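Okay, so here's just one chain, in structure tokens, the form predicted alone.
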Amino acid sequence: MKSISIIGAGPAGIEAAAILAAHGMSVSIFEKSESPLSNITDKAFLFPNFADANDLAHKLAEKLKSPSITQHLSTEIVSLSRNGKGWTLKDNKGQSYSSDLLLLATGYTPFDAHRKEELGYDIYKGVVTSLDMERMIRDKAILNSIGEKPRRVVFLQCVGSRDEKSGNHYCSKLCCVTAVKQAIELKKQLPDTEAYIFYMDLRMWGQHFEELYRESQQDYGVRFVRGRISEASGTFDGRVQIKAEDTLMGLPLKMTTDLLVLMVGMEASVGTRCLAKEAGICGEYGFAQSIDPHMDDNLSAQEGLFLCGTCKRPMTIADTIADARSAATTILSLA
């Protein structure tokens, strides 16, 4: 019976493991945090029908019960080799581990806001990330930075995305979306806040999200401005002051917001740089590299190492869990 080693409990790295463990395969699964599923659990409702983020974390977590498949949490895998015609992982307490092979799923992080210091993250308590407006949502209290419900809300896309200044040219694909999403889910707990939401263009690339995007406006009054916030400071009243510019109109625009949302893109794990680094698979942006994306999307150049899921470049939770279904066939094909 061949063993694999999984390196991150996420969303790919279960569903993988889930599948290659009722296929006789021995499986271990790596997580250097104290649970399964951390980039889930802080979600509140997901796109595009509004499922409980909950609701699809415990159908995951439930897969991990399987008698093949070992876990190991806070547990963090800092580096790996070649044995012989397997591998060799070491943590971070000097704790060796061999397989046969290997799946990478060390997934993404959300980018810092605190690197766009224009935006005021952290400087301004009416700036959050989309983050923190997720989890305003999920615990039904979305409030202004002196604790009262807000009178008007804007989200800012593209941020630490398509963005030269932060080193990432590249779309993280899921912002706009959720702008969307977070937007309906505050008009649906408080009608009367006024909801706005900045992007340079849309990209409701997916099943059901422009059918979204039209739903925002029609059903619930959000407002959609072309334009790029290029600062933000804050006003006596503990209220948020922007400057943009309306580059459908060409004018230069102020407004006077309870909160700046700030739409933080998907970048590399520290988890995926480093290990995809010493194995000699780095990519674009950090991302590990797989051999071809349309045809060998889960093969690596290092014999025995596979790859899955949001490693590899930003995607959906959906097209994440598709990518790890078809990372466990590629396996069991070649194993």
The other form holds:
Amino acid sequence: MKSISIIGAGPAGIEAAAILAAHGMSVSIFEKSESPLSNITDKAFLFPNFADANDLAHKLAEKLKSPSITQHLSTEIVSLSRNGKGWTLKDNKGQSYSSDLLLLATGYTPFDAHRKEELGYDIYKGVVTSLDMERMIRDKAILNSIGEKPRRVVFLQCVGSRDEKSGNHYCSKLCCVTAVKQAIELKKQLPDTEAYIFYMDLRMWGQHFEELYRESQQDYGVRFVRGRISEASGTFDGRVQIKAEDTLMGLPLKMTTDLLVLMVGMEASVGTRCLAKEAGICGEYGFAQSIDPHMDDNLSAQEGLFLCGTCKRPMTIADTIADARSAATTILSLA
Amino acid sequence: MNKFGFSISQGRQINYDEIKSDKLDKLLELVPSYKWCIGCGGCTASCSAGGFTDFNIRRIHTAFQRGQYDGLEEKLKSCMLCGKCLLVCPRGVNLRSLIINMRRILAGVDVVTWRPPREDRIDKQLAKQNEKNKRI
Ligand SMILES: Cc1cc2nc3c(=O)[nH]c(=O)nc-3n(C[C@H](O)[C@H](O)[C@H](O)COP(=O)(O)OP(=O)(O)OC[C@H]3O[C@@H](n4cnc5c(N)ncnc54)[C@H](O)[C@@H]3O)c2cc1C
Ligand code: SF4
Ligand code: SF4
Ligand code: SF4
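The structure above corresponds to the form predicted alone; please give the structure of the form predicted in complex with its partner chain next.
Then the entire complex follows, led off by the chain already shown.
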């Protein structure tokens, strides 16, 4: 049986590793963080069913306990090169690793909200990102800038996605439903706090997403405003004032809120960007490019180099896991 | 006739069967980036003129799109061409050019032979436009 190196121990890399190992392949998995699943353990509850993110992380991490899987944690892969018919990887400490096959599962990174200066992230304390919000929900500590219970929380969609000015034309696909999920969590913890979601279009494409949207209106009183917030500014008492157009009314609006939550999009991670570029398989916006979106979505233009998960494009966890299984099937059928 | 407290008013309905697209076609030819507009209202939200008057640039360009030209020429005079809207537009619509060209088309300037000004002439033209606005 051939050997395979998997770069990235997120849901994608782990699911593929488990299947390949179960079929007798010798698997080495590389993760730059100290522990796997860093993009899952920083979440609280997961759409669409409010599953506990740490439970899921635990279930996935269990799958790594196979004698055929070697884990290399705190190991960032910084370059890859061909080695005859196989591949050689180099890590940040200068160590090299060889294998017959390679699976890229280097995932995404959240959009850096500093890049939208007009929205005031890191300038006004009341402006936070969706990731900060995940942590506040998880720690049951949703607080305004002076450590008190917020009276109002505003969520703003499409920060760093669908935005010419950020250079990202694409839709990140899951921030719409994430905002609804977070607004519901907020209302569960703080029923008296007002929750508003400002959107350009609401994309509730997945199973149960539309129902979640409806539930947020019906059971939690979450309010929706169609309009893009153009700027945020701080008030003397530590709140945030926002400006938008209420496009359904056709009137400009202003609103003061305790927290403005920026729903940041998903960008290709640094690992994805660099390694895809080095392998010559870089697609749009720094994501890795498969050779065919219908039939060969796990194959790259390089023989023996496979792709899975959000290193290709934004995906939910369910989609990521399905894609990892598809990658494993593809690899087993060719190896 | 008006027994029921209402009457059927022609003007309240946009009749898509009667909208002519020649002015819009011209506008899109001169300002192709306007094809990308998704009506998000970012332009209106950022507009300093819109904060204090009933000037609403998103409504104006949407009305133009729908062939509802009544009163637009007058309304467009409130725009100071400051370009703030252009900075926030998520779709990269060239709003300043859009506004200038809506004005031209509505004023009946011969846009068929008229070509957009060269880059170096735009500043002079904007300065002139600002002067005019000050007088209004
Ligand atoms: C705010 C927010 C909320 C979300 N909530 C949900 C939700 O409720 N439900 C849901 O289904 N999805 C949710 N998601 C999406 C979810 O996080 C992703 O679908 C999932 O993490 C993708 O898994 P992945 O394995 O493709 O990538 P990742 O999770 O990004 O994993 C990639 C791994 O590769 C590692 N890596 C990268 N480069 C290197 C390198 N050079 N060397 C070694 N290791 C490297 C990274 O450290 C990381 O551990 C949310 C996303 C965001 C931004
Ligand atoms: S999923 Fe929603 S919030 Fe995210 S980029 Fe797409 S439209 Fe915007
Ligand atoms: S900001 Fe741009 S996309 Fe949004 S309504 Fe204005 S012109 Fe259209
Ligand atoms: S250019 Fe005109 S429409 Fe745009 S922000 Fe300035 S005044 Fe408003």
